[in-house]
Amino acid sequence: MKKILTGVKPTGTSMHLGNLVWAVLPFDRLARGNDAAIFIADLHALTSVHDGEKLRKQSFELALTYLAVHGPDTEISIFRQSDIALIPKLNWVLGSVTPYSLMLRAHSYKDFQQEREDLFRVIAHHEWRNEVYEDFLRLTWSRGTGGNHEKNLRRNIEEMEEKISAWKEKLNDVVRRFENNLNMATFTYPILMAADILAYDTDVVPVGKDQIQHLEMARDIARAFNKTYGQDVFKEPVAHVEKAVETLPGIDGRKMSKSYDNFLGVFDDEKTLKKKIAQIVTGSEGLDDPKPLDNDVYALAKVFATPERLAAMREKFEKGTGYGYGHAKMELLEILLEYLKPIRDRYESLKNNPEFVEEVLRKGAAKMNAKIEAKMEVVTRLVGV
């Protein structure tokens, strides 16, 4: 039996079909027969969420969502990161053996730096330039090109210089704002992630490709601690990257993503789902024309339909007679509503029973606290605290 662990930040945005297919269901399969746990990474969320009531609400909503998907009687331990009292202590201990240079290579830090540079570039080379040039042209044309042209041009240049000065000050404000926003929790994010993983002798961590580096850093930190104290205290976990799942298309043909706003939500109501599905981009084939199977309606149906229903849809696409994309979209709606019904029903039931959700979180935390206490006895003896 392997120990499997994953964490999810409570971002406040609901799960979409891509999340379900790429991460949640694969974890459910991986968890079977193993000692598996999911933690709600509310401490990690503190890097960006600075509203206590909001964070509590989002954390509860995430717990509710995962219980709806995995089932209220799941054997997967679900708990809040902040309910593990010794995690902050382990985080500090691991920080004492983590090189500063390692943090400088972290995606969490580099992404912030890149975002800042991109914003500077937009302000410095796009907005500033466009606004100044537009004003220059407007003033030049409004004042004409008669005998006072030279005088008008000089006035225009003076006003341009004032505009440039104002934009420079605005740019400086942005610089100061971004410097203040880079908090130390963002910078040391990978150390806390390492503490989350190493505390439980985790064997396998399911991750997306964007998180592989942070998992490698957890391995580096485990190695650094073991070398520093001359004892193999922490196990080096391995990453599990789901490779079999095909990219799920969004309604605009691109990969389904919240950032593209092209997703179908697991908990979208029927009216919303119907409206979104109607917007799926398709080919121009007519009602009675055969249709290629590489269209996005069929791609989505292929993931969620029963084999029998998918075979029937495939035949109708290939024949084409009297079966247009509009019919296929309505059939996709029926497929999704049927597939998602058990999850939605559990969600509504659990939403009306918050005490049960909290009890699940308490039991999960009690189990994981017991595990970390045993590990921390060894750690604190070695480090002398």
Ligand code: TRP
Contents of the next structure:
Amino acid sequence: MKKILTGVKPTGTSMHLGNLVWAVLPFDRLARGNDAAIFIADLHALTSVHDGEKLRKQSFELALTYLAVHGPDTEISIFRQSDIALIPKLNWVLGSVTPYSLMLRAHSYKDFQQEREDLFRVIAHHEWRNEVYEDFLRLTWSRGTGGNHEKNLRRNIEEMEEKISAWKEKLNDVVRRFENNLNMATFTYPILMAADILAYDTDVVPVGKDQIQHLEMARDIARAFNKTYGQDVFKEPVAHVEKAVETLPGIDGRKMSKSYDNFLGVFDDEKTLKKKIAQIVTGSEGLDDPKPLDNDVYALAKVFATPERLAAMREKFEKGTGYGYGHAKMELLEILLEYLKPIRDRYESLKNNPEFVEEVLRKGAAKMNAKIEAKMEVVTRLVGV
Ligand code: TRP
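Having looked at the form predicted alone, could you now put up the form predicted together with the ligand?
Everything in the complex follows now, all chains and molecules, and the chain you saw is the first one.
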């Protein structure tokens, strides 16, 4: 029996089919027979969401989503990070043994620095252009122009200058926003994440590739603590990165992804799904022509259709007669609606029963609080607070 834990930030994005088959369902499989928990990383979301009401709503929505996909009587514990009062304390203890140099290596921080530098470069470049432009104007004046021509020129210049300063203002604003976003919590984010993981003696942490470095840092931090206090208090967790066996194209043919905005949402309403499916890029075979099976409609059906239904679709594609991509798309919509129905039904009924969701979160938190309390007894005795 392994302890499996993962966290999800409530940043307000809704779950799509890619998340479902690449992360959520594998977690469900991994959880079976193990001690598994998912938490809503609302403290981590604080680094970028600065609106209390919004964050609270998004956190609840995320809990609802996970409960809907895993089922209301799932064995997986679901809890809110902020309901574990000892996490910030452990965060501080761990921060006190974490080298500054370790944080400087974090991708998240380095990416921020890079973007900021790039922006400054852009601004500097435009200031340079501005200077050249002014030189040009001075020259124009010194050569002299007369009458209306002069007035026109002056107006042009004023307009251009206004444009340039508006542009500069905009860029400066972007820079200011970047500076504000790179807050201290963003910088120390990996330490809080280590606290999340180490608090419960987690063995395995299922994460996306982008989180591997954070997991390595959690291991480094566990080791730093154990070495400092000469005791094996914290277990070094391992990351579990799911190999994406299923290819899942988005509606534009690229990999389904939030950032490409090409996804089919698990909770998209029927009309939206239909509209998006209609946009799936397909071949130009005629209505009665056989159609190659490497088309994206079939690729999606392959993941979500029952074997019988898929076999029937395959046959129709291969034969072709009277079966166009339009027909196949309608079938895909049916397949998805059927597949998603239990999840969506659960979502609707849970939405009308927020007390139940809160109860699940309370139970989850109670279980995890018991674990961290035991752990912190050892920790606080060792560190002397
Ligand atoms: N940083 C993770 C993300 O952005 C969320 C997270 C916070 C997390 N704490 C965690 C994931 C602990 C795994 C374990 O997705």
